[in-house]
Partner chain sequence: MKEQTVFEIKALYRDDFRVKGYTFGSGEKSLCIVGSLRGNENQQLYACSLLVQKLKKLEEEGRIAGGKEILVIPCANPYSMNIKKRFWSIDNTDINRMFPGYSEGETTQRIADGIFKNIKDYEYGIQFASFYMPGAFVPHVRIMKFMDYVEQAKEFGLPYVILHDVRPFDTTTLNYNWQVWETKAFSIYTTSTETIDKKSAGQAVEAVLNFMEKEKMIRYCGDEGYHSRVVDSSRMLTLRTKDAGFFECHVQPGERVEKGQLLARVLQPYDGACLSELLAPEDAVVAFLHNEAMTYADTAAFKLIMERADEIR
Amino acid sequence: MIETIAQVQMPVDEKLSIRRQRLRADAKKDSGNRICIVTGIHGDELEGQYVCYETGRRILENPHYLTGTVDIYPALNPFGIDSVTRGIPAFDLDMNRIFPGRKDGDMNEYLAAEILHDMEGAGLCLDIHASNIYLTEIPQIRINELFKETLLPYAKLSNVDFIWVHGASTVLESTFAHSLNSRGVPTLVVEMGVGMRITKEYGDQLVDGIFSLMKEQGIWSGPVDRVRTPVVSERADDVCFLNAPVSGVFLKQKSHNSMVKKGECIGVIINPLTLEPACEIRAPESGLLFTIREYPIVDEGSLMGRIICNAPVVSSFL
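Please provide the structure of this chain alone, in the form predicted together with its partner chain.
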(Lines of atoms letter the chains of each structure in order from A and count residues from 1; the text may use other names and numbers.)
(Lines give C-alpha, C1' and ligand atoms only; values in the text may rest on other atoms or scores of the structure.)
Protein backbone atom coordinates (compact mmCIF):
# COMPACT_ATOMS: atom_id res chain seq x y z
CA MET A 1 0.00 0.00 0.00
CA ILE A 2 1.42 3.38 -0.99
CA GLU A 3 0.87 6.18 1.51
CA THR A 4 1.88 9.82 1.52
CA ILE A 5 3.53 10.69 4.82
CA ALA A 6 4.11 14.38 4.16
CA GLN A 7 3.13 16.80 1.46
CA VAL A 8 3.96 20.42 0.67
CA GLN A 9 2.37 22.69 -1.94
CA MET A 10 4.90 24.25 -4.36
CA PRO A 11 4.43 27.75 -5.77
CA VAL A 12 3.57 26.69 -9.31
CA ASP A 13 1.00 23.89 -9.56
CA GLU A 14 2.88 21.00 -7.96
CA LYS A 15 2.87 19.14 -4.67
CA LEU A 16 6.00 17.68 -3.13
CA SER A 17 5.17 14.34 -1.50
CA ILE A 18 7.21 11.94 0.56
CA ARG A 19 5.73 8.49 0.01
CA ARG A 20 6.25 5.04 1.35
CA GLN A 21 5.31 1.52 0.31
CA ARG A 22 4.02 -0.53 3.21
CA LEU A 23 4.13 -4.33 2.92
CA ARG A 24 2.29 -5.95 5.78
CA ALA A 25 1.66 -9.52 6.89
CA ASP A 26 -1.87 -10.91 7.21
CA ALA A 27 -3.34 -9.99 10.57
CA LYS A 28 -3.16 -13.63 11.74
CA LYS A 29 0.58 -13.83 11.16
CA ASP A 30 1.55 -10.29 12.08
CA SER A 31 4.20 -10.14 14.82
CA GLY A 32 3.64 -6.40 15.07
CA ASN A 33 7.30 -5.74 14.27
CA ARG A 34 8.36 -3.20 11.69
CA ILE A 35 11.52 -2.43 9.69
CA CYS A 36 12.08 0.75 7.65
CA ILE A 37 14.21 0.72 4.49
CA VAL A 38 15.14 4.32 3.70
CA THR A 39 17.14 5.92 0.92
CA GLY A 40 17.48 9.03 -1.22
CA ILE A 41 18.34 11.65 1.43
CA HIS A 42 21.18 12.50 -0.92
CA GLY A 43 19.60 12.85 -4.34
CA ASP A 44 22.63 11.68 -6.33
CA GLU A 45 23.07 8.43 -4.38
CA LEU A 46 21.09 5.77 -6.16
CA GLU A 47 22.39 2.41 -4.89
CA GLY A 48 19.43 2.21 -2.50
CA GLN A 49 16.94 2.41 -5.38
CA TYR A 50 17.69 -1.14 -6.42
CA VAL A 51 17.79 -2.33 -2.80
CA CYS A 52 14.29 -0.94 -2.18
CA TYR A 53 12.94 -2.54 -5.33
CA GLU A 54 14.60 -5.91 -4.83
CA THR A 55 13.55 -6.15 -1.17
CA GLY A 56 9.95 -5.46 -2.15
CA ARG A 57 10.09 -7.81 -5.12
CA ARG A 58 11.33 -10.74 -3.05
CA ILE A 59 8.62 -10.15 -0.46
CA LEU A 60 5.88 -10.01 -3.09
CA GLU A 61 7.25 -13.22 -4.60
CA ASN A 62 6.74 -15.07 -1.30
CA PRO A 63 4.26 -12.97 0.70
CA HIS A 64 3.30 -15.95 2.90
CA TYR A 65 6.69 -15.66 4.66
CA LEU A 66 5.99 -12.09 5.77
CA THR A 67 5.25 -11.91 9.49
CA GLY A 68 5.50 -8.18 10.13
CA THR A 69 5.64 -4.80 8.40
CA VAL A 70 8.24 -3.63 5.88
CA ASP A 71 8.10 0.10 5.13
CA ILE A 72 10.04 1.20 2.05
CA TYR A 73 10.90 4.91 1.62
CA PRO A 74 12.78 5.15 -1.67
CA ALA A 75 12.94 8.94 -1.94
CA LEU A 76 13.30 11.20 1.09
CA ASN A 77 14.58 13.97 -1.21
CA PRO A 78 12.50 13.61 -4.40
CA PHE A 79 13.61 16.95 -5.89
CA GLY A 80 17.26 15.99 -5.39
CA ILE A 81 16.79 12.65 -7.12
CA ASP A 82 14.98 14.32 -10.00
CA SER A 83 17.71 16.91 -10.53
CA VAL A 84 20.90 14.87 -9.85
CA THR A 85 21.50 17.01 -6.77
CA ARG A 86 23.00 15.74 -3.53
CA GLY A 87 21.30 18.35 -1.38
CA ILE A 88 17.88 19.95 -1.45
CA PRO A 89 17.60 21.95 -4.67
CA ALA A 90 16.82 25.66 -4.24
CA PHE A 91 18.11 25.62 -0.66
CA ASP A 92 21.69 24.46 -1.22
CA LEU A 93 21.13 22.48 1.93
CA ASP A 94 22.24 18.98 2.90
CA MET A 95 19.05 17.19 3.92
CA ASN A 96 21.12 15.05 6.26
CA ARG A 97 21.87 18.12 8.41
CA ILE A 98 18.32 19.26 9.19
CA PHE A 99 17.06 16.53 11.51
CA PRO A 100 15.10 16.25 13.78
CA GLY A 101 13.33 19.15 12.04
CA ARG A 102 10.31 21.00 13.45
CA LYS A 103 6.63 20.67 12.67
CA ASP A 104 6.26 24.44 12.78
CA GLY A 105 9.47 25.11 10.85
CA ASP A 106 10.03 25.78 7.16
CA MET A 107 9.15 23.23 4.51
CA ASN A 108 12.35 21.22 4.95
CA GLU A 109 12.21 21.19 8.73
CA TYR A 110 8.57 20.19 8.50
CA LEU A 111 9.33 17.30 6.13
CA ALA A 112 12.16 16.12 8.38
CA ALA A 113 9.87 16.13 11.41
CA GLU A 114 7.12 14.23 9.58
CA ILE A 115 9.59 11.65 8.30
CA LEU A 116 10.89 10.91 11.80
CA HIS A 117 7.38 10.88 13.18
CA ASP A 118 6.33 8.26 10.65
CA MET A 119 9.19 5.96 11.59
CA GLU A 120 8.85 6.21 15.35
CA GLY A 121 8.12 2.88 16.96
CA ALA A 122 9.82 0.80 14.25
CA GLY A 123 12.14 -1.96 15.48
CA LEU A 124 14.93 -1.21 13.03
CA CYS A 125 15.82 1.18 10.21
CA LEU A 126 18.39 1.09 7.40
CA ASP A 127 19.46 4.39 5.85
CA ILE A 128 21.13 3.51 2.56
CA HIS A 129 23.72 5.85 1.06
CA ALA A 130 26.07 5.44 -1.87
CA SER A 131 29.25 7.19 -0.82
CA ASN A 132 29.21 10.17 -3.21
CA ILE A 133 30.02 10.70 -6.86
CA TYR A 134 33.77 10.77 -6.19
CA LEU A 135 34.41 7.56 -4.26
CA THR A 136 33.52 3.90 -4.53
CA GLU A 137 33.00 2.08 -1.24
CA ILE A 138 32.73 -1.61 -0.38
CA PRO A 139 29.41 -2.39 1.34
CA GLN A 140 29.79 -1.08 4.87
CA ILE A 141 27.91 0.17 7.86
CA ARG A 142 28.98 3.28 9.74
CA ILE A 143 28.16 3.52 13.40
CA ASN A 144 28.49 6.50 15.70
CA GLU A 145 30.30 5.23 18.81
CA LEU A 146 27.47 6.64 20.95
CA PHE A 147 25.15 3.92 19.64
CA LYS A 148 27.71 1.16 19.26
CA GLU A 149 26.27 -1.23 21.82
CA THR A 150 22.83 -1.23 20.30
CA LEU A 151 23.84 -1.20 16.66
CA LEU A 152 26.84 -3.51 16.39
CA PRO A 153 24.82 -6.77 16.75
CA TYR A 154 22.44 -5.65 13.99
CA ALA A 155 25.28 -4.47 11.77
CA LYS A 156 26.91 -7.90 12.01
CA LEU A 157 23.75 -9.49 10.58
CA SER A 158 23.62 -7.12 7.62
CA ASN A 159 25.91 -9.05 5.27
CA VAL A 160 28.23 -6.09 4.72
CA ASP A 161 32.01 -6.42 4.37
CA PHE A 162 33.02 -3.74 6.81
CA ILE A 163 31.71 -2.01 9.94
CA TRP A 164 33.25 1.33 10.79
CA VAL A 165 32.64 2.61 14.31
CA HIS A 166 33.54 6.29 14.18
CA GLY A 167 33.85 9.05 16.76
CA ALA A 168 30.95 11.25 17.77
CA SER A 169 30.83 14.81 16.47
CA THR A 170 28.46 17.65 17.18
CA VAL A 171 27.83 18.23 13.49
CA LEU A 172 26.52 14.68 13.10
CA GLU A 173 23.78 15.30 15.65
CA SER A 174 21.66 16.77 12.87
CA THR A 175 21.69 13.62 10.73
CA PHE A 176 18.66 11.45 10.10
CA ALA A 177 20.32 8.39 11.66
CA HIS A 178 21.39 10.22 14.82
CA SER A 179 17.91 11.64 15.33
CA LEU A 180 16.18 8.31 14.83
CA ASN A 181 18.69 6.46 17.01
CA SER A 182 18.11 9.08 19.70
CA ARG A 183 14.39 8.32 19.54
CA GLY A 184 15.01 4.66 20.19
CA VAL A 185 14.80 3.28 16.65
CA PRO A 186 18.09 1.47 15.94
CA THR A 187 19.22 2.94 12.62
CA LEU A 188 22.08 1.59 10.54
CA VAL A 189 23.79 3.84 7.99
CA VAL A 190 24.86 1.83 4.95
CA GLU A 191 27.45 3.20 2.53
CA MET A 192 28.20 1.26 -0.62
CA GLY A 193 29.08 1.62 -4.28
CA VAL A 194 29.35 5.03 -5.87
CA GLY A 195 27.12 8.04 -6.49
CA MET A 196 24.95 8.27 -9.63
CA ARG A 197 25.33 4.56 -10.37
CA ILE A 198 23.82 1.28 -9.26
CA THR A 199 26.05 -1.71 -8.42
CA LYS A 200 23.63 -4.63 -8.64
CA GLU A 201 26.00 -7.08 -6.98
CA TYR A 202 26.21 -4.89 -3.87
CA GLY A 203 22.48 -4.37 -3.90
CA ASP A 204 21.86 -8.13 -3.92
CA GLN A 205 24.38 -8.57 -1.09
CA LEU A 206 22.64 -5.97 1.07
CA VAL A 207 19.17 -7.33 0.32
CA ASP A 208 20.36 -10.72 1.62
CA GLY A 209 21.43 -8.89 4.76
CA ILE A 210 18.07 -7.13 5.06
CA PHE A 211 16.30 -10.50 4.96
CA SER A 212 18.59 -11.86 7.66
CA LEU A 213 17.74 -8.80 9.79
CA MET A 214 14.04 -9.28 9.07
CA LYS A 215 14.29 -12.87 10.20
CA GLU A 216 15.97 -11.81 13.43
CA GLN A 217 13.23 -9.20 13.95
CA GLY A 218 10.45 -11.74 13.44
CA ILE A 219 9.32 -10.09 10.22
CA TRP A 220 10.29 -12.89 7.82
CA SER A 221 9.83 -16.62 8.26
CA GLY A 222 11.32 -17.76 4.93
CA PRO A 223 14.79 -19.21 4.41
CA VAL A 224 17.72 -16.78 4.48
CA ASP A 225 21.35 -17.15 3.40
CA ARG A 226 24.18 -17.22 5.88
CA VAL A 227 25.70 -13.75 6.20
CA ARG A 228 29.38 -12.94 5.78
CA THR A 229 31.56 -11.92 8.72
CA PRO A 230 32.53 -8.27 8.42
CA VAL A 231 35.79 -6.57 9.32
CA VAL A 232 35.11 -4.29 12.28
CA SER A 233 37.12 -1.14 12.87
CA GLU A 234 36.67 0.50 16.25
CA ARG A 235 39.81 2.59 16.66
CA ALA A 236 40.48 5.86 14.86
CA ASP A 237 43.97 4.75 13.78
CA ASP A 238 42.59 1.59 12.14
CA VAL A 239 41.71 3.64 9.09
CA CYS A 240 44.26 5.59 7.07
CA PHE A 241 43.28 8.27 4.61
CA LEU A 242 44.99 8.96 1.30
CA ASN A 243 44.71 12.62 0.34
CA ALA A 244 46.08 13.98 -2.93
CA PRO A 245 49.46 15.68 -2.44
CA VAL A 246 49.00 17.63 -5.70
CA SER A 247 46.18 18.65 -8.00
CA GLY A 248 45.83 16.61 -11.20
CA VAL A 249 44.17 13.61 -12.77
CA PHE A 250 44.04 10.48 -10.61
CA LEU A 251 44.39 7.11 -12.31
CA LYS A 252 43.60 4.27 -9.96
CA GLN A 253 45.69 1.11 -10.19
CA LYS A 254 43.97 -0.88 -7.47
CA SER A 255 40.28 -1.39 -7.18
CA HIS A 256 38.27 -1.21 -4.00
CA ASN A 257 38.12 -4.35 -1.90
CA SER A 258 41.73 -5.28 -2.70
CA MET A 259 44.45 -6.04 -0.18
CA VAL A 260 47.43 -3.74 -0.50
CA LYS A 261 50.91 -3.94 1.00
CA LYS A 262 52.69 -1.05 2.63
CA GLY A 263 54.49 0.92 -0.11
CA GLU A 264 52.44 -0.60 -2.91
CA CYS A 265 51.26 1.79 -5.62
CA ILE A 266 47.51 2.47 -5.46
CA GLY A 267 47.38 4.95 -8.29
CA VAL A 268 49.11 7.91 -9.87
CA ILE A 269 48.29 11.57 -10.32
CA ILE A 270 49.19 12.81 -13.79
CA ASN A 271 49.24 16.27 -15.34
CA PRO A 272 48.23 16.15 -19.01
CA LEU A 273 49.36 19.74 -19.56
CA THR A 274 52.83 19.83 -18.01
CA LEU A 275 53.55 16.14 -18.68
CA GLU A 276 55.56 16.09 -15.43
CA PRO A 277 56.45 12.62 -14.13
CA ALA A 278 53.41 11.01 -12.56
CA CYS A 279 53.06 11.38 -8.80
CA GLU A 280 52.80 7.89 -7.33
CA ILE A 281 50.38 7.29 -4.49
CA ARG A 282 51.63 4.52 -2.23
CA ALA A 283 49.88 2.72 0.59
CA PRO A 284 51.11 4.10 3.93
CA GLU A 285 50.23 0.78 5.62
CA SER A 286 49.21 -2.73 4.58
CA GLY A 287 45.53 -3.44 4.67
CA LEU A 288 42.22 -3.56 2.88
CA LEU A 289 41.52 -0.77 0.41
CA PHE A 290 37.85 -0.16 1.14
CA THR A 291 37.45 3.23 -0.54
CA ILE A 292 38.92 4.30 -3.86
CA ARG A 293 38.48 7.49 -5.86
CA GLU A 294 36.32 7.07 -8.95
CA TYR A 295 36.15 10.67 -10.14
CA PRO A 296 39.56 11.39 -11.68
CA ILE A 297 40.00 15.14 -11.16
CA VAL A 298 41.64 15.91 -7.82
CA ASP A 299 42.55 19.11 -6.03
CA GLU A 300 45.37 19.08 -3.53
CA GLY A 301 43.77 17.40 -0.51
CA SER A 302 41.06 15.46 -2.35
CA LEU A 303 40.43 12.02 -0.85
CA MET A 304 41.70 9.21 -3.09
CA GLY A 305 41.26 6.21 -0.87
CA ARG A 306 41.01 4.70 2.59
CA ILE A 307 42.69 1.61 3.97
CA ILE A 308 41.79 -0.45 7.03
CA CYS A 309 45.26 -1.08 8.38
CA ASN A 310 44.27 -3.16 11.36
CA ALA A 311 46.23 -6.24 10.29
CA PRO A 312 44.86 -9.04 12.53
CA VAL A 313 41.26 -8.28 11.70
CA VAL A 314 42.04 -8.00 8.03
CA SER A 315 43.75 -11.39 7.97
CA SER A 316 40.67 -13.00 9.52
CA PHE A 317 38.67 -11.47 6.70
CA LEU A 318 40.73 -13.19 4.02
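The form predicted alone, contrasted with the form predicted together with its partner chain above:
The text that comes after this line covers the one chain and nothing more.
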Protein backbone atom coordinates (compact mmCIF):
# COMPACT_ATOMS: atom_id res chain seq x y z
CA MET A 1 0.00 0.00 0.00
CA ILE A 2 1.45 3.36 -1.07
CA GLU A 3 0.77 6.11 1.45
CA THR A 4 1.71 9.80 1.68
CA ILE A 5 3.32 10.57 5.05
CA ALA A 6 4.02 14.27 4.52
CA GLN A 7 3.02 16.86 1.96
CA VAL A 8 3.50 20.58 1.38
CA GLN A 9 2.01 22.94 -1.18
CA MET A 10 4.41 24.30 -3.80
CA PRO A 11 4.12 27.21 -6.25
CA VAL A 12 2.19 26.79 -9.49
CA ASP A 13 -0.29 24.35 -7.98
CA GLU A 14 2.32 21.63 -7.28
CA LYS A 15 2.76 19.50 -4.17
CA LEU A 16 5.85 17.95 -2.64
CA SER A 17 4.99 14.55 -1.20
CA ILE A 18 7.02 12.06 0.84
CA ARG A 19 5.60 8.59 0.29
CA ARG A 20 6.17 5.10 1.58
CA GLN A 21 5.29 1.57 0.48
CA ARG A 22 3.84 -0.44 3.37
CA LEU A 23 3.94 -4.23 3.20
CA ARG A 24 2.04 -5.79 6.09
CA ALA A 25 1.27 -9.33 7.16
CA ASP A 26 -2.28 -10.63 7.50
CA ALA A 27 -3.79 -9.78 10.86
CA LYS A 28 -3.65 -13.40 12.05
CA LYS A 29 0.12 -13.62 11.44
CA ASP A 30 1.10 -10.05 12.32
CA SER A 31 3.67 -9.97 15.12
CA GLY A 32 3.24 -6.23 15.49
CA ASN A 33 6.94 -5.69 14.70
CA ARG A 34 8.06 -3.16 12.10
CA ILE A 35 11.20 -2.35 10.11
CA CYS A 36 11.84 0.78 8.02
CA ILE A 37 14.01 0.76 4.89
CA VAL A 38 15.02 4.36 4.12
CA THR A 39 17.04 5.93 1.32
CA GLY A 40 17.13 8.97 -0.93
CA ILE A 41 18.12 11.56 1.66
CA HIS A 42 20.90 12.49 -0.76
CA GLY A 43 19.59 12.56 -4.31
CA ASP A 44 22.87 11.54 -5.95
CA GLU A 45 23.17 8.35 -3.87
CA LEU A 46 21.20 5.77 -5.80
CA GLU A 47 22.38 2.42 -4.39
CA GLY A 48 19.39 2.27 -2.03
CA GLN A 49 16.88 2.50 -4.88
CA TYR A 50 17.65 -1.05 -5.94
CA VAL A 51 17.64 -2.27 -2.32
CA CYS A 52 14.13 -0.89 -1.82
CA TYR A 53 12.90 -2.54 -5.00
CA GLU A 54 14.53 -5.91 -4.38
CA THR A 55 13.40 -6.08 -0.75
CA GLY A 56 9.80 -5.46 -1.78
CA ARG A 57 10.02 -7.83 -4.72
CA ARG A 58 11.20 -10.73 -2.58
CA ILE A 59 8.44 -10.10 -0.04
CA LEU A 60 5.73 -9.99 -2.70
CA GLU A 61 7.14 -13.19 -4.20
CA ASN A 62 6.53 -15.03 -0.89
CA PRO A 63 4.00 -12.93 1.07
CA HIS A 64 3.01 -15.91 3.25
CA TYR A 65 6.35 -15.60 5.07
CA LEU A 66 5.68 -12.01 6.14
CA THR A 67 4.82 -11.80 9.84
CA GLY A 68 5.13 -8.07 10.50
CA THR A 69 5.35 -4.70 8.75
CA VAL A 70 7.98 -3.51 6.29
CA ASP A 71 7.86 0.20 5.46
CA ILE A 72 9.90 1.27 2.43
CA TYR A 73 10.81 4.95 1.94
CA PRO A 74 12.73 5.22 -1.36
CA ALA A 75 12.89 9.03 -1.65
CA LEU A 76 13.03 11.21 1.45
CA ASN A 77 14.42 13.94 -0.82
CA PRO A 78 12.29 13.48 -3.97
CA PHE A 79 13.45 16.70 -5.65
CA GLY A 80 17.05 15.58 -5.11
CA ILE A 81 16.33 12.15 -6.59
CA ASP A 82 14.58 13.66 -9.61
CA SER A 83 17.51 15.99 -10.33
CA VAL A 84 20.30 13.65 -9.13
CA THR A 85 21.36 16.35 -6.68
CA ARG A 86 22.88 15.64 -3.28
CA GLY A 87 20.98 18.34 -1.44
CA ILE A 88 17.53 19.86 -1.75
CA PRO A 89 17.49 21.77 -5.06
CA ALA A 90 16.91 25.53 -4.93
CA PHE A 91 17.61 25.58 -1.18
CA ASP A 92 21.32 24.63 -1.32
CA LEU A 93 20.56 22.51 1.74
CA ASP A 94 21.76 19.09 2.86
CA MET A 95 18.63 17.29 4.06
CA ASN A 96 20.75 15.21 6.43
CA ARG A 97 21.58 18.34 8.41
CA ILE A 98 18.06 19.51 9.30
CA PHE A 99 16.76 16.75 11.59
CA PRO A 100 14.84 16.51 13.86
CA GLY A 101 13.13 19.47 12.20
CA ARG A 102 10.12 21.37 13.54
CA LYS A 103 6.46 21.09 12.67
CA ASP A 104 6.17 24.87 12.98
CA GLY A 105 9.36 25.49 10.99
CA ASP A 106 9.91 26.15 7.30
CA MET A 107 8.96 23.65 4.61
CA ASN A 108 12.04 21.46 4.96
CA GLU A 109 11.99 21.46 8.77
CA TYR A 110 8.32 20.51 8.68
CA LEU A 111 8.99 17.58 6.36
CA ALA A 112 11.87 16.38 8.55
CA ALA A 113 9.66 16.45 11.64
CA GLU A 114 6.86 14.56 9.87
CA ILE A 115 9.29 11.90 8.62
CA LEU A 116 10.56 11.19 12.13
CA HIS A 117 7.03 11.17 13.51
CA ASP A 118 5.98 8.54 10.97
CA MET A 119 8.84 6.21 11.91
CA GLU A 120 8.44 6.44 15.68
CA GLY A 121 7.71 3.09 17.25
CA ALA A 122 9.54 1.02 14.62
CA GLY A 123 11.75 -1.77 15.92
CA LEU A 124 14.59 -1.06 13.49
CA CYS A 125 15.52 1.30 10.65
CA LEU A 126 18.18 1.11 7.91
CA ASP A 127 19.32 4.44 6.47
CA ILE A 128 20.98 3.51 3.16
CA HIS A 129 23.57 5.79 1.54
CA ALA A 130 26.17 5.49 -1.21
CA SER A 131 29.57 7.04 -1.51
CA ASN A 132 30.07 10.15 -3.67
CA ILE A 133 31.09 10.11 -7.34
CA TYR A 134 34.78 10.18 -6.38
CA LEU A 135 35.04 7.05 -4.21
CA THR A 136 33.87 3.45 -4.13
CA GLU A 137 33.10 1.80 -0.77
CA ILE A 138 32.58 -1.80 0.28
CA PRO A 139 29.22 -2.42 2.05
CA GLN A 140 29.65 -1.08 5.57
CA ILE A 141 27.71 0.22 8.53
CA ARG A 142 28.79 3.31 10.45
CA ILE A 143 27.79 3.61 14.10
CA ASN A 144 27.93 6.47 16.55
CA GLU A 145 29.68 5.16 19.66
CA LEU A 146 26.87 6.64 21.78
CA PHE A 147 24.56 3.95 20.38
CA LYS A 148 27.12 1.17 19.97
CA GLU A 149 25.71 -1.23 22.56
CA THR A 150 22.28 -1.16 20.93
CA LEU A 151 23.33 -1.12 17.28
CA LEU A 152 26.32 -3.46 17.08
CA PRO A 153 24.31 -6.71 17.41
CA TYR A 154 22.00 -5.60 14.59
CA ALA A 155 24.92 -4.48 12.43
CA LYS A 156 26.55 -7.91 12.72
CA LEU A 157 23.43 -9.50 11.21
CA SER A 158 23.30 -7.09 8.26
CA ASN A 159 25.65 -8.99 5.92
CA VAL A 160 28.03 -6.06 5.43
CA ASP A 161 31.80 -6.41 5.18
CA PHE A 162 32.79 -3.73 7.65
CA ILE A 163 31.38 -2.02 10.75
CA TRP A 164 32.96 1.33 11.57
CA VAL A 165 32.28 2.73 15.05
CA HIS A 166 32.82 6.49 15.03
CA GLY A 167 33.56 8.76 17.95
CA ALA A 168 30.56 10.77 19.14
CA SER A 169 32.28 14.03 18.21
CA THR A 170 32.48 13.04 14.53
CA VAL A 171 28.74 12.45 14.11
CA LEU A 172 26.42 15.41 13.69
CA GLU A 173 23.34 15.49 15.88
CA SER A 174 21.36 16.98 13.00
CA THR A 175 21.44 13.77 10.95
CA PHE A 176 18.44 11.55 10.36
CA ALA A 177 20.05 8.51 12.03
CA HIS A 178 21.14 10.37 15.17
CA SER A 179 17.69 11.90 15.59
CA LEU A 180 15.90 8.57 15.17
CA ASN A 181 18.34 6.74 17.45
CA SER A 182 17.78 9.43 20.07
CA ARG A 183 14.05 8.69 19.87
CA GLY A 184 14.57 5.02 20.66
CA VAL A 185 14.42 3.60 17.13
CA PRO A 186 17.65 1.65 16.44
CA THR A 187 18.93 3.06 13.13
CA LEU A 188 21.84 1.69 11.11
CA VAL A 189 23.64 3.90 8.59
CA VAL A 190 24.72 1.88 5.54
CA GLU A 191 27.37 3.14 3.10
CA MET A 192 28.23 1.23 -0.07
CA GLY A 193 29.11 1.52 -3.72
CA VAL A 194 29.61 4.76 -5.60
CA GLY A 195 27.58 7.91 -6.20
CA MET A 196 25.14 8.14 -9.14
CA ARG A 197 25.41 4.41 -9.84
CA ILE A 198 23.85 1.13 -8.69
CA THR A 199 26.09 -1.80 -7.75
CA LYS A 200 23.70 -4.74 -7.99
CA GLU A 201 25.89 -7.25 -6.17
CA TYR A 202 26.17 -4.91 -3.19
CA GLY A 203 22.43 -4.36 -3.22
CA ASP A 204 21.76 -8.10 -3.23
CA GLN A 205 24.24 -8.55 -0.38
CA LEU A 206 22.48 -5.95 1.76
CA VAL A 207 19.01 -7.30 0.94
CA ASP A 208 20.13 -10.70 2.23
CA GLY A 209 21.13 -8.91 5.43
CA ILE A 210 17.78 -7.13 5.65
CA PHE A 211 15.97 -10.46 5.56
CA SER A 212 18.30 -11.75 8.25
CA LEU A 213 17.33 -8.77 10.40
CA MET A 214 13.65 -9.27 9.60
CA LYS A 215 13.94 -12.89 10.72
CA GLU A 216 15.55 -11.81 13.99
CA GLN A 217 12.83 -9.19 14.50
CA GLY A 218 9.98 -11.65 13.97
CA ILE A 219 8.94 -10.02 10.70
CA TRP A 220 9.91 -12.86 8.35
CA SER A 221 9.37 -16.59 8.87
CA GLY A 222 10.93 -17.82 5.63
CA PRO A 223 14.45 -19.10 5.01
CA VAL A 224 17.33 -16.61 4.98
CA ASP A 225 20.90 -16.85 3.75
CA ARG A 226 23.87 -16.93 6.06
CA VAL A 227 25.43 -13.55 6.71
CA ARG A 228 29.06 -12.56 6.54
CA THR A 229 31.24 -12.04 9.59
CA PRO A 230 32.16 -8.35 9.33
CA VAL A 231 35.38 -6.67 10.34
CA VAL A 232 34.64 -4.34 13.25
CA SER A 233 36.66 -1.18 13.87
CA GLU A 234 36.23 0.56 17.23
CA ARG A 235 39.52 2.48 17.46
CA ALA A 236 40.48 5.59 15.55
CA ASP A 237 43.88 4.15 14.59
CA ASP A 238 42.28 1.07 13.00
CA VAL A 239 41.75 3.02 9.78
CA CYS A 240 44.50 4.54 7.63
CA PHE A 241 43.78 7.36 5.19
CA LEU A 242 45.61 7.78 1.88
CA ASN A 243 45.78 11.33 0.52
CA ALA A 244 47.28 12.66 -2.69
CA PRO A 245 50.62 14.43 -2.15
CA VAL A 246 50.36 16.14 -5.56
CA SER A 247 47.75 17.03 -8.17
CA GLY A 248 47.33 15.01 -11.34
CA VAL A 249 45.51 12.03 -12.85
CA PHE A 250 45.13 8.93 -10.67
CA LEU A 251 45.45 5.47 -12.20
CA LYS A 252 44.50 2.86 -9.64
CA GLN A 253 46.31 -0.44 -9.53
CA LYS A 254 44.37 -2.09 -6.72
CA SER A 255 40.62 -2.57 -6.44
CA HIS A 256 38.63 -1.87 -3.31
CA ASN A 257 37.85 -4.88 -1.12
CA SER A 258 41.35 -6.24 -1.70
CA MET A 259 44.05 -7.06 0.84
CA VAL A 260 47.21 -4.97 0.58
CA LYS A 261 50.61 -5.14 2.21
CA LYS A 262 52.49 -2.26 3.75
CA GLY A 263 54.40 -0.44 1.02
CA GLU A 264 52.37 -2.01 -1.80
CA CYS A 265 51.47 0.32 -4.67
CA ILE A 266 47.77 1.29 -4.69
CA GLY A 267 48.03 3.46 -7.78
CA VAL A 268 50.01 6.10 -9.62
CA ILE A 269 49.39 9.82 -10.09
CA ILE A 270 50.57 10.88 -13.55
CA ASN A 271 51.13 14.26 -15.20
CA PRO A 272 49.79 14.31 -18.78
CA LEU A 273 51.71 17.52 -19.53
CA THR A 274 55.21 16.45 -18.49
CA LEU A 275 54.50 12.84 -19.53
CA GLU A 276 55.95 11.59 -16.27
CA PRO A 277 54.53 9.70 -13.30
CA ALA A 278 54.22 12.30 -10.52
CA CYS A 279 54.22 9.82 -7.65
CA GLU A 280 53.09 6.43 -6.43
CA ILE A 281 50.44 5.97 -3.73
CA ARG A 282 51.62 3.22 -1.39
CA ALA A 283 49.83 1.53 1.48
CA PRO A 284 51.05 2.93 4.83
CA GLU A 285 49.97 -0.28 6.59
CA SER A 286 48.83 -3.78 5.71
CA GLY A 287 45.10 -4.47 5.72
CA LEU A 288 41.87 -4.30 3.73
CA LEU A 289 41.48 -1.55 1.14
CA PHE A 290 37.83 -0.68 1.73
CA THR A 291 37.73 2.67 -0.08
CA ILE A 292 39.39 3.55 -3.38
CA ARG A 293 39.42 6.64 -5.56
CA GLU A 294 37.31 6.21 -8.72
CA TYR A 295 37.29 9.73 -10.13
CA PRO A 296 40.73 10.13 -11.72
CA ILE A 297 41.38 13.89 -11.41
CA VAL A 298 42.93 14.66 -8.01
CA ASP A 299 44.21 17.71 -6.20
CA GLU A 300 46.84 17.78 -3.50
CA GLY A 301 45.19 16.39 -0.35
CA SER A 302 42.41 14.51 -2.18
CA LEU A 303 41.29 11.30 -0.47
CA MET A 304 42.65 8.34 -2.44
CA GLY A 305 41.63 5.45 -0.25
CA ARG A 306 41.18 3.99 3.23
CA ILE A 307 42.61 0.83 4.74
CA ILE A 308 41.40 -1.19 7.71
CA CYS A 309 44.76 -1.95 9.31
CA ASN A 310 45.64 -5.62 9.83
CA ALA A 311 42.11 -6.68 8.88
CA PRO A 312 41.31 -10.34 8.21
CA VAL A 313 39.78 -11.47 4.91
CA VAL A 314 36.07 -10.60 5.03
CA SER A 315 34.58 -13.42 2.95
CA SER A 316 33.71 -15.64 5.95
CA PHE A 317 30.16 -16.24 7.11
CA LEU A 318 28.49 -16.46 10.50
